[in-house]
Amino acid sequence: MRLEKGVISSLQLFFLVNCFIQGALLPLTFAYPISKHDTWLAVIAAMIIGSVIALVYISLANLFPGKNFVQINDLIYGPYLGKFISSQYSLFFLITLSGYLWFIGDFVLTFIMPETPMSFIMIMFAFVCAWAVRQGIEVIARMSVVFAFIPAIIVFITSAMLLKEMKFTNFLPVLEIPIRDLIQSTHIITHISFSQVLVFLMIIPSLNEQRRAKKPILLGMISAGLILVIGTLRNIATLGPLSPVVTSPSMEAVRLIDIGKILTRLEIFVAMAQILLLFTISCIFYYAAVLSIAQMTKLRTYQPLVVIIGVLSIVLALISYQSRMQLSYSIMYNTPIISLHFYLVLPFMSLIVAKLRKLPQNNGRN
């Protein structure tokens, strides 16, 4: 039984994925200290690796059309082991949501509203996300159509305005860093952006033509990935050796724009655009968390869980991280390793088990 009656088009799915990947431009800050001026290479490598991993997710969705991730786990592993695996993903969605709430609270506190309590920022942001999730996936998808264009346009315009400030010698020498650092940076970027497309296994059943999920997902990832590459090139060419040490390379790079003493302080537009993207990402994880829990507990609707999950995510965000340094260390060294279990090991294993059990042929009887 489908708990979500909303239906989205392939174009809307494309923009959802595009927003989802574009939102990694600010979190890319965690990769700069490791790969430095070669971060753009790490972004390209992460885009390629993430696209390959996404094919596994798409294959799972195509094997079980009309089924979300919780239902797929039940069909592959049985009702008990399947529920156990799905509960891990529900918790993972919730923890990821809390991480984004903390990140957006810290970002707004640092660059926009330094006198505002961080807890108040997170509560207000979670409240708006909860409203969107209650409206359903159709509303989130319609908003993403607008939200995808605004940050992309800002990246292109600010890059053009900063041409006179760019020094392309900042990219030299290429591949100066040790290869292990490039691999680690690629892993971090894959974790915070491309591999998280797994969450769309909870959304694909709402697609009006489910067999056509492959094209919008891959095109959304690649188009947004190219925007990430352009933004990263802009930051490195403009800031040079400062890019690994500043709090936010994107904000600091755009802050240098000064055209006739009129067009200045344009970093506020970057901030607002990224907030829109982080809002979309948070809504998607919020939606996946409430929908997966409702599916496992066999509720008729996920609506009663929206407020509960919102409160839990805020509490979890407040107790999980005490400082930006702690969050940075976790994202750079801990969560990429832990996430391999969710983004790589379990999906690959699920696809292999489904193939061995020939579940597409037995799907009707299951």
Second form
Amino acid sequence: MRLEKGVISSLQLFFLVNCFIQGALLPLTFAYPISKHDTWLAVIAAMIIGSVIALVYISLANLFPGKNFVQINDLIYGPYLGKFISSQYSLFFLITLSGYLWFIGDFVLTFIMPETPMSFIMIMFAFVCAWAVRQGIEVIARMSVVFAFIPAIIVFITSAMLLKEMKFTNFLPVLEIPIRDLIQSTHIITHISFSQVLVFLMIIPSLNEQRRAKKPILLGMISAGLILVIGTLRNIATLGPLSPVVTSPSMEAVRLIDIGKILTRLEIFVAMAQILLLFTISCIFYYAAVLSIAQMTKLRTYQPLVVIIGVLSIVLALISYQSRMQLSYSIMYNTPIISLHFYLVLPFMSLIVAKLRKLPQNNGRN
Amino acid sequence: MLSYLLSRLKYLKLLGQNYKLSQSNSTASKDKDEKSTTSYLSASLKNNLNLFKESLGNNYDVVIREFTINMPKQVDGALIYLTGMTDSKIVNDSILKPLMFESQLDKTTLTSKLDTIEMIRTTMLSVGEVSKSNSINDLVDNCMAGTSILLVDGCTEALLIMTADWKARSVDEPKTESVVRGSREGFIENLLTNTTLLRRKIKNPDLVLESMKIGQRTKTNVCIAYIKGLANPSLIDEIKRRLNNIHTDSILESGYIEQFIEDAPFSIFATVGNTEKPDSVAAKILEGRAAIFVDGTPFVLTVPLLLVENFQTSEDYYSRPYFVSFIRLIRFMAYLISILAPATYVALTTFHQELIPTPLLFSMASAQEGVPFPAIAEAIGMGVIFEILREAGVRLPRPVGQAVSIVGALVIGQSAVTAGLIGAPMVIVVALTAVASFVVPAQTDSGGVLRIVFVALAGFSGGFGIMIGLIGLFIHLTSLRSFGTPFLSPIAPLSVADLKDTFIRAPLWAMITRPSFIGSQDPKRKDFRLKPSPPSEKESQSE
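Alternate state requested, the form predicted together with its partner chain (shown: the form predicted alone):
Now the full complex is given, and it begins with the chain already shown.
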């Protein structure tokens, strides 16, 4: 029996992935201090590497059409080891969700509402996320179609408006930083955006055409990756040596727009657009966490878990980090290493084990 | 607390189920009762008349006219009808006169084997619609709807003669949807006239008008109109299923039906549309929708309803596309202003002063100086005062309404500012909001609620609160459905082809397909290559 009855089209999946990757524009902040003005190269590298990793996930999904990640784990590793691995992933989704909640709380606190307690912002944000998750994947996917356009248009328009401020000498010399730093930065960007496409293994079963997930996911990743590259280029060209220093390069770059003293302070639009994207990302992780737990515990519906997981993630976010520096340090140096286990090792291993056990054939016969 | 609420909800649910069970039981038993007590006509006229007197009571508008039918052998007869609901001219000239004086029976008919009642029906009555029945209940029901009943002595059947006609308002311009260009006729309270108005727009046998009676006591006529071959059969089945599920005693207006069949009863957005104009009903039916006419009201329901329909008017399609597209965008903007303007003002003045350009900030600050209330209190207060003035203006008779508007504009607006109770910018914002809210009349009610919600959100958490509110609104709109059609289509889910009639209105020759989400059976509306162009050179040469 399937937990999710909603069906999404491949166009909606495309926009969902697009939103998901575009939302990394703000978290990319964490890569600037390491790769400095070569960050755009790191984004392109991460896009290519991320697409290759995504191919692994998609082939895993194609081996077991109609099965979500938890069911796939059960089939590959058997009920006990499979449950163990799935529970690791559920926890991982939950932790990522709480990380995003903390990030949005910190972002809003820094740029929009400096005097509001962070827990209040998180609760409001988690509330709308919970509302969307209760409505199911269909509603989230439909909303992403609209949400994908607004930030993309804003990136293009602000890039055009900032042409006056841009100095293209800021990119020179290309590849100044040691290659080690570039690799580290690529790793961080892959970790905070592209390889997170893993979470779509929970959503692909809702696609109306099984086995057709490859095209929308890859196209979504690449199109959104290009927008990320444009945004990064804009930031570096505008801010130059400042870009590794400021709190959020995107916001600071757009703040410089001043056309005829009328079009100023446009960063509020960037903030609003990014909130939409972060909302979509949080919803997807929230949904994946809730659905994976419901699947593991064999519930008939995931609805009762929504509020519980929301409260848990808020509490987890509040106790995980005390300051922005802690979050930065964790995302820059700790979690990329841990996430290798989830994003690379386990999926590759699953694919190899599935091939060795010739599982899809058995599955086809059933 | 949550579990307590849940248990209450569960209780309500169970209550509903029990009620449904008992309802179905009672209707079943009622059917049985009706069958057992249904009495039929006997052969004796005197007995029959007594039966009728019993069931019709001593209503003063019931007329029982006994007379003798002038057939070769004289037969007693009686005509029963309601004065006021029947056309006395038909009763006098087409029923009573031929029966009493102008018998046209010749020998051949007399010798034929037809019984008396059949003979009267075929040869003596000059009325269009005549049928036979022998059940008293059926006869009485029809009599109540304006039909005359002819009883003949010695017959166990009676004739139902269609004579219904009563005074009705004449067809005139609808009050709620006035137009500059386009048909000026609007629906009236008479069902037959309304369906006729529609039939005159669509002269096609495929236009199906299916009638049913709803309301155990009022027995209101309800009519579903759709075009066979265009409307999705599953949509029609769904409408019929929902209409048949209405077990209520009275239907007085189409609003009753609307509230019984809508998809989201707890939403502030209506998911069933209504209109007073035959041409917009015709256009909607031609897109594959269905209309529900209810006797006694000029408001006709249309389903399914999409959000964008609230921003469209019939006039959009009669005018040229460029200006209409501009006006469409203005309407969307006006709706956003009407729900967001006070909230934005509150958020800006309370939390984000740095976003206001500096010269403007100075003038706003000087205007706000000495005002005792916080912005949120001002916004909510002015909003409530505006709603009070509006409601007073609607309910009061015209001459008094003007007095209200003078009091509202001068006394409350002007004096409050000069007295320093309210800042002048707030009055401007509220006035702008008020004007903007009238641009989209169908959403004035939802806008009023949303405005208050957004002001509250903005007052407590500024721009972030507005953002959260907008996301919540969007979630709600996306999750709504109207008879299976996503409410926010064609925006979410996206349908690029249908965007031609959403934010802009494409030229008519370019609108080739019907809206895809309504699920029309025949998606193509018109031919390609209808774009008008000057005659090509070849043609002009040949001429």
